[in-house]
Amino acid sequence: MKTKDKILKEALRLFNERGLSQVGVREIARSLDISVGNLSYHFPKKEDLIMELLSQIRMANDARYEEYFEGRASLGRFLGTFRQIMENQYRYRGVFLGHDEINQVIKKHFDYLSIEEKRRKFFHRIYTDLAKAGELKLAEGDIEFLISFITLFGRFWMMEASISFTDKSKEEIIDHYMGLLKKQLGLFV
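What is the structure of this single chain, taken in the form predicted together with another copy of the chain?
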């Protein structure tokens, strides 16, 4: 195996273990028993290393989608493809995962699991009340689904906006995401 490939492999292993921002080039080099300069020769910047890993993910995902398009359109096949994509994302989780500054702080200072628990109970109460008041028609499992939706949604809408809607105003962005939430809840009215 070439040094370049060894570096990519070990870097991904370390990133998956502790996250992108927590693993420095020195550590990758040390872990492989090579010098920093050597690593710099193959990947002048840490960025270049990350770019290479991102390209690997992209290629793997594209291949899965191409396979899908070669067959007939079916919900089952689509769900199967999407699961493969998710498996692939998981394989490279260290590249994406929330090991940035803010997540470090939250995990260190808050008991996040109990906050999360509280958060879910909270929405459970809100939706149960809405169902009792006849504002929502909820069957078995619907509440859990809506809770999962809104926790993910409420946490990440702004991150997505910062990526996808760089040119939009605050009002436009919030209107867009409020529209999604309304539509989602509207399915249960």
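Could you output the structure for the form predicted alone, given that the previous block was the form predicted together with another copy of the chain?
Partners and other molecules have been left off, which leaves just the chain.
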């Protein structure tokens, strides 16, 4: 494994274990038994490392959506896709739970409004296709409601889980939140 990949893997492990704001580049380097200079060669600043991790999860999630769009619209397929998205988020949970630090990186280095608009278009397309396929019965305004719900849900489930379910496994946590999503969507079946 290349040094850059080792750094990313170890940083993510430490972020997941202790939280983004609790881990510095010196600790990551020490954990890998490399010099801070070696780490800085690959990632000059901690925010560069965070940006790479954010790019990885964005690409992983985009791939899940693209796979979904390649098949027939169905509620079961959508729920399977969203579960994969949640598994991706869980894998990178330490990055998502560092809100102040992560918000600064996002504001400085990402066109978040474009990313958000892309995500909203994904969900608009998903819900429209599910309605056309007869999987959801949606009245006027329901698509916008569901987009707002899934956006809020997707942003905050991990925060709640990190506080409320510290004694649960990844599968139990994701099952719990998938159950909530299924109940919400069940109101439109």
